[in-house]
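In the block that follows, a single chain appears as structure tokens, in the form predicted on its own.
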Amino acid sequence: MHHFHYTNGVLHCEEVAIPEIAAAVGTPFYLYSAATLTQHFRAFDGAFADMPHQTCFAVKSCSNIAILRLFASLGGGADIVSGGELYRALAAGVDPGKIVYSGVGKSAEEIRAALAAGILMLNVESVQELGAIQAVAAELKVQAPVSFRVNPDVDPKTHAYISTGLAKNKFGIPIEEAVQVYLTAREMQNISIIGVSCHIGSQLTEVSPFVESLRKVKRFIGRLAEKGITISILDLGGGLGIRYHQETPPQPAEYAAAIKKEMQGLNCTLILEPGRVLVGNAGILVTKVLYIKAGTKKFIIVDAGMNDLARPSLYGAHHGMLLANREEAATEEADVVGPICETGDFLAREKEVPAARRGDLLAVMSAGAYGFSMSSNYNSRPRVAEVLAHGAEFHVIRARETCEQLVQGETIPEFLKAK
């Protein structure tokens, strides 16, 4: 469900006209609708009303401090992997008690800045993470709250790229190891143990794997109690996908049930991160039809690219599209392609696309997650706006990049400057 509809033939989102921001923001731009983010995270969040739970929005998804906000707003906390999405949510006002703190590579400028905040626990994927981890917190004197994130090594079906808890996969520890891991950390004078995570991968769109690797972690825990080591905090990660194109995805309401049926008998709060399953259908990205090319092969020359939008590219990610100006249900295959210098920049490729015309304007679908936070400057290209409809309004929730900020931050050397 979400909030992106024709009315009188032209594409809203909510009840703003499309074409209407396009003209006062220009193109391209990422669009988010706050009805669907608020609703999406309703629906997930209360799945799970009925048992001790915090929902920490996976903040690589979707960074805008906006969103991060709304989400705050609600009740939710943040999953976050590095310094700068600690700093994004503490900017927007998440609770440093709703945070959970993942990463195979935490430095100690990290680690301390999240002791410092008073975050909810960090989770710990190595050895020698948790000795950095005892260094600062000993420095610091404070007691340094963590979890250990095990690899259950649980095939997640989904692309290799966004598997995580495979044996192969560079995340977490091997969840045979993990008890002495456990026992090591119990020894250090400035670790709390208060946790167990685990996640397996994104785009999961079977609840199987989910049930899989929590009984796995179930027993895990137990193997723990023998050892006199209580584990009160169980963080399952995220990983609940989205359709995109023919997938069946589980509701939250059934991903809810089967969780909530294998956690019987553990006595845990329970920690969940989703990230794609909140954002990934309240965000579009506009973009406008500069060139047709045919010949041979059709191609629909856009001004959005993959610095804009990595994932076709990256992934070979499928993202519906339609028509913003107009409604248009004729189709055709075509290439839909960007500016960038390079033969994989495409946005669709040999996909049945909306019949386009030079000037329209064109509405990646599904595109709130992975979208603008993969963005980059690439063939140094500013990174586009981001836009937030809310009702018949519409917000400016961060400026495009202007040619002046590509460049802040260097500088010509004193012997390159003309004499």
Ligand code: LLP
Given for the second form:
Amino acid sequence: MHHFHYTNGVLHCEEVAIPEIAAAVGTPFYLYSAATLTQHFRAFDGAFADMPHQTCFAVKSCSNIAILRLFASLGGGADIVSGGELYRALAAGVDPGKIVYSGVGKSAEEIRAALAAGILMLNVESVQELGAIQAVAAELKVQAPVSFRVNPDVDPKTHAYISTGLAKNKFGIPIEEAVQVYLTAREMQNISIIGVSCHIGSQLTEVSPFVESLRKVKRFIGRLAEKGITISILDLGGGLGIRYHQETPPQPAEYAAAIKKEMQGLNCTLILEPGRVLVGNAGILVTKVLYIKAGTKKFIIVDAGMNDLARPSLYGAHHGMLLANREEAATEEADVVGPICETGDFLAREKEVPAARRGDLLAVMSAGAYGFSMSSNYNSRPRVAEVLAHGAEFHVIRARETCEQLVQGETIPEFLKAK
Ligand code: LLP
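With the form predicted on its own done, generate the form predicted in complex with this ligand in the same format.
Okay, now the whole complex, with that chain kicking things off.
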């Protein structure tokens, strides 16, 4: 369910006509619906209402501080993976006690910032990282709350680049070796063991891999209990998929029901780290058709490129398309391409897309997750604006970058100036 719909032949986000936003902020831009974000959060979080839990939004999927604030205002926390994401979460007003820190390569500076902020826990991914956390915690004279991310070796049946819970993936500690790591941690003075975490991948369209990994984690918690180690938090990560095209992912209620059933008898608070399922279908990328090349093959050249939305180029991902300035039922096979100097620069390749004309506004759907947050300045393209619609209002939540910002921080050394 989302709030992008046609009214009088024009695509609207909530009650705002998208061409009006384009006229005010220019193109391209990302556009999010506050009502959709709210509805998705409530549907997901509400599905776990009858058990102790905390929903920690995966900041990497959509990092704008306005969106982090929106989720925080609904009771959400944050799943972060860098010092930059910690900074964003705190700037947005997320309660540090609801922040979990994942990722295989946390630096000492990042660990220090996280401990100083008093976050809920660090999800540790290796013995060496544990040593680094112990050292920083000792220096700060604090106890570092940790969980260990275990790798359950479960196939999430998703794109290879976003599978994380297979033994061959770089993530987590192999579940068979992890008891030993907990025993090592127990001996460390500044480490407080509180949890176990696992995240097996993204864009999962079935419940069974989640259940399979949860069962393995449950058995693992039992093995820890035999050693006298009590776990109070189980972090199941994120990964629930959405419909981009013809996928039929489980609804949050179905996903929650399966998980709650497995959680019975475990005396743990459940942490969830959803990203895509909350924001994916709550955001679109609006781009303008610059030119049409209609030779043997049709190319629709738009003003957004792979630097603005990397998913089609990177994963061959499908994003639906609609015209925003008029309702167009006719479709045609075409490539929708950007201005970047690479053949891989496409938003759609040999797909049925709306029959577009020069000057049309094209809405690239389901772009709220891993859209803006993965965008870059490649080809020295300023990053686009982000806009949040709220009823009949819209707000620019990130201004379009300027060329001055592109060269900010760059300097020409003296020896070159002399020439
Ligand atoms: N927790 C951890 C530890 C993660 O690594 C991720 C995503 C999440 C939670 C959130 O997963 P989600 O609920 O969004 O599936 N760029 C790719 C997706 C990369 C996902 C990385 N990790 C894409 O555009 O499809």
